[in-house]
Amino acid sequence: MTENKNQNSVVPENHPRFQSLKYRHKIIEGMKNLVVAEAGLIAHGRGECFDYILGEKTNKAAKKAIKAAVAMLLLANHPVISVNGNTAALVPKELVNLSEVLNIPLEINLFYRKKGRVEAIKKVLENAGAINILGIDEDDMVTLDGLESNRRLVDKLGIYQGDCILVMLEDGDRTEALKKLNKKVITVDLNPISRTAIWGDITIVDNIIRALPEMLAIIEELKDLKKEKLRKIVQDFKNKKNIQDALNLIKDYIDTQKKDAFKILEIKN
């Protein structure tokens, strides 16, 4: 069981939605830690609704993407992992294997930079064995053209000089401002048609607590591969496709829970 130590309540492990809360919960208490922005809680509710539509699983489109989102990160010369506070609240392990992995940095980018949030969020990676973070010193930071946000705040020698950026949870303005400039985008967006998605050179569309379990065990699949099928897997992937493969399946997963539905108002008239 999980206990949400808050509400004084315990989700038993056979709950049909065991995995959504204690994510939830995590959520919750990255807010009242700092690590989560409160309007991140809308953006984590917004996402358990297409991960419900898209059957709360991994799908072939999203295999299909995450094995190319590895191949392009192995081809890059400067690669970055980009970390705001629902990612780091979710999956602050995940991330630093994929750091250290990839040999690549993780670097704190964020929209809502409340006083505590950046040393909150370098915390919880730093206790999940985080060695490489970027983003955290002021003196460190330029701007990206083309964004009035914070986000536009980048460690120069993180994202500004990168040239693959992987981006979770993303908001599109910055998505749209990184490939302006050029960068090769690798989006996790549950959200198959958001302006993430549509920007993103790979789009994974999967929920970041399947998605990054999944990129760890292809790395271990395509890291010894010659460069030039790394850019074979590269150059087959077509995100367009992906994303109407994406559009498509959501589409079947409800007209299959619309007949199941049927099914059981039948029986119970």
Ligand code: PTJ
Contents of the next structure:
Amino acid sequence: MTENKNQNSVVPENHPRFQSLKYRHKIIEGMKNLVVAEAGLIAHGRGECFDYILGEKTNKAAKKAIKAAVAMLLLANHPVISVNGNTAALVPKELVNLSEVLNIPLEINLFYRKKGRVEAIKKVLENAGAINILGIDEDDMVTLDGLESNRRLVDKLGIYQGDCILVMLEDGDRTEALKKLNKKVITVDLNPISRTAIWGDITIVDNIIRALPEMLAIIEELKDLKKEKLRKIVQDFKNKKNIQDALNLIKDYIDTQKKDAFKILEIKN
Ligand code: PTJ
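Other form of same protein, the form predicted together with the named molecule, not the form predicted on its own:
Below is the entire complex, every chain and molecule, led by the chain shown above.
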């Protein structure tokens, strides 16, 4: 059972949408604690919709992208994991594990900088075991060129000097700005044709709740490989082709679901 205390509702584990409801409640709780922006609820709903038409599982294209992403992170000189409200609410432990295993800093970077949010997210990450979190102290922040939104505020020791940035659930502007600054961008975005997805160097079309554990598993496979082998994995990965594959998966999934739904409709009538 998972309980959403403030709403007095309990979701039974055999509920067909148990997983989905569990994560919805995390997002709702996150919003009440200032971790998630109000707009984060809408972003989550959009993600759910894409996840539904991707079959709610990590597909082959996503697995390829995850492998290339891990190789790229292992090769980078100053990689950084960018954390927003939704990621902190949904996968705090996985973010901290990823940061520890790869020795990569976590940097809080927000679109909506409502008072108290940075501190709320810091607390969630610290409760999950994070020690050194960037993007906290305004004195350590500088602004990124070519960006008007709050995401332009970055940590001198983090995204500002980073060469490879992992961004999840993003608005497109920042990915574009990071690319113009010659940084490599790895994205996790369920919408394969969002601006973030299109501008990223490696686009993982998957739900962060599955993509991050999968990344952690792949790190175990790749962490001892020689640099040439890692470079080959990155070079062989073609993001455009991978995005096309993700879109084809959506088309195939909808076709199959349509057939199944029509079988039921025919029996029903
Ligand atoms: O915490 P803040 O202030 O930094 O704000 C975060 C949000 C998410 C509100 C902000 O970045 C935003 O408005 O994002 P967008 O433009 O709505 O884009 C979010 C993208 O993430 C959409 O393409 C969604 O389909 C996708 N998405 C939503 N949930 C997930 C997801 N992708 C992967 N995993 C998810 N769980």
